[in-house]
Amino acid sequence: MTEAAVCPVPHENRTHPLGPPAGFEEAISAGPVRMLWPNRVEAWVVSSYAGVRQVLSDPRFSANKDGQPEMRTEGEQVLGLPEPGNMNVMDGAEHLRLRRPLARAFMVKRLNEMRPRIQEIVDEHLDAMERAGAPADLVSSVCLPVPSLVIAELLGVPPEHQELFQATTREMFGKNGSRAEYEAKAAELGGVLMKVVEEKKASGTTDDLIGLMVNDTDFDMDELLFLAIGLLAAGHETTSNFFGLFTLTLFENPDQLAILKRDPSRADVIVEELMRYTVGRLGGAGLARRATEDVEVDGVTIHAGDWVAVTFHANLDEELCPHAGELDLERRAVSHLGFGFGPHQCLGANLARAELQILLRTLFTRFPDVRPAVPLVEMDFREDMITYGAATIPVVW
């Protein structure tokens, strides 16, 4: 293998908090390029819209990491390890056996039925923020607790364990955490979930996701617990970050924010454009695959055994839409890659869409003059997490 360029570590050395790592755009401009990752593994980075879709959908690129730790960190991060129930590292029939039953809980009809409850949760937290008065931290007031409560209700987990959910998530998605620290938090959360599982077994319910897994699948206990922990963690971590980043993007683009305020009923289309643009602008490389045979991608032969990572900077590819590097909330929705693509596309994408639509529409309707209390460059961002986002968003109104 030829000498690889050094990969700018994702989420670090950003010249702008909402922009890509310094030097990243230049590094990927020539097409698929080899880079050296923080875990000292060389991998191709694919950045075109067509190339990313190919890598994420072609069965010749395997999600099975063979025990290889997460590429974006030097720590003993667990996302890439072959835990029972870890769909992120499974292919084909093995992956489908776990994913297909869960998909029923995330169907659009089921999630539309949840919208009134999501609205109640959002209203309750905005009421509390208003009572407390300005300035307020949007992250601790709304971004974190709302998605945490929503995913807990979908799974059927008591909401009083929010702090434990968030602590386990920090270990699961932290860039510098140890496996021992994660296992300690996961064991504590597993104890809570075991009680929930026993209650679902006794009642025979399938009204929530854990009840469905317990009473209507062939999952064993290890699979069930890992899936429940993973869904709790991912279900609030990503939506929380997206809401914060979308809000900051709108603050940074007042002309676009005015479009949302003028017609909040278009929140569904607006969320799609914010997802496309914000995720694309952040750049960095994410999901990793391994070639099981020689495959040509964007004119480059990737050999069997080579590691490949995709970057959702592909959302800014002109192949996807004209003027892709610009935020345009009047743009018609396009098939962006913000939720991934292919068989491992985000299972909770429709839930995240529902939450983000309600959050954005309600925030800027209730608080039309809400604005940052400090400049963007003075805010803290979660550089220690694989899932990048704002640590705090001080606001006034």
Given for the second form:
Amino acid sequence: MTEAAVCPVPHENRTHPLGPPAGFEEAISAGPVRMLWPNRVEAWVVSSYAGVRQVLSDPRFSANKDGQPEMRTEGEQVLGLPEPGNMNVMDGAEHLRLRRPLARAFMVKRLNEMRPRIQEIVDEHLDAMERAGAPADLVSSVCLPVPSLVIAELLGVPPEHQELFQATTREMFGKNGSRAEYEAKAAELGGVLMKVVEEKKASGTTDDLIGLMVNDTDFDMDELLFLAIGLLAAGHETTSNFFGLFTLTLFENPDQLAILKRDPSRADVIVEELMRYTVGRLGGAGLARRATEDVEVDGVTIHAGDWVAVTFHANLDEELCPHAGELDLERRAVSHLGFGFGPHQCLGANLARAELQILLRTLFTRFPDVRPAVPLVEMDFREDMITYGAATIPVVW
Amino acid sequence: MTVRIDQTRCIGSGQCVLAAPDVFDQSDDDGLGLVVVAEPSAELLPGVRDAVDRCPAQVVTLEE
Ligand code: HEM
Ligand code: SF4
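Next up, the form predicted in complex with its partner chain, please; the one we just looked at was the form predicted alone.
Complete assembly follows, chain above in first position.
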């Protein structure tokens, strides 16, 4: 295999707000290709469905970003996500030690029990949006507040601390502040969480995530606080951005939106297809790993020490499903890569699923005529947050 | 046809439960995957194959 040309990973220059960076699809079309990340680190970009699954599940690829902090995503760099509890960059037993004790809080049946409460939170916010009247900004009225309230519920933040907790998380993750602002807010949030931790210790509960970590794991205080803040960071903006992106994707595809309106009870399958298609279409270099040995992927040898960036574009690979480049809400749920794959697959996936299903079903059932108030191309998108998304989505109904 | 989960590498993601709720469950103790029907009938097999495919830790197996 001859060395492929090294070209920059195209970034921040999407020709369509829901499409890939310009030139990206052409660049990856011939198989694994070496590209430069925006921070000038060279990485192999892997884009086939099988190749991405292989990289994310083969233990010879490490998630450790030590010595190469610039391989973190931009959002991770801005936030400087805390270390002791950052399972995202750990491998093997060290990773399982932090991750496994949390699995109980995200069990499918636990989250099913939470659905009525999520529904209540969604209803309250849609009520408020209706009372305030059209036009409304879907992002500030629904996308941002709902996930943060749901996570507070999962963590077990009691009502008397909710207000401060919400205000702090909103300021931390709701806008694009500086590192210093983030750290100041993180310290304030840490203070609230410390109080919550003391209360959980006193009550001995394991019924919520903080109680579980305090009373039923060997995590030390640093790990525990950082895990709680990390979960907030990971679960807040992702879910809210994706709800916005899904809604915009549906507005762009009225024939598909009609399928959801016709049978909202299929919201579970519909969310999987929206996830597959939306992240696949956005493409770009997604998750980073580093080879610890020479490994063959898609016909090229990736050498020990080489960086690999897998792209979600793999969700559009025909190997995953037929007519993969099209949104088809009548498709059965397929094993897409929107939540990743392998041991690091999103811990919050089932929570995000429940939220997105309830949000989509309720929005389009209660407001069947909801539609964008301005054309998509005039909306403001943010590329610099943890994940990509629309800053505001003005709607009328 | 026998369904197994290698719990030593299971991360308790529950993807198997989503794929085949009649065959898999998660343990109340630790959230790890459990096989409730080890010898599933023919109509349950598509769901089991789906679970084999979706399991992020690749620890669900079906011995044909
Ligand atoms: C639509 C919403 C979401 C999307 C698209 C998403 C996506 C992802 C992806 C792709 C990964 C894998 C990262 C990697 O392999 O390097 C991941 C990991 C993770 N996610 Fe999510 N996520 C979402 C929501 C959430 C929520 C709601 C939570 C928590 C409440 C959460 C917590 C986490 C955590 C803790 C990890 C690290 C897991 C590990 O390293 O073992 N995510 N997420
Ligand atoms: S899908 Fe795999 S990792 Fe997830 S609970 Fe089932 S067996 Fe465990």
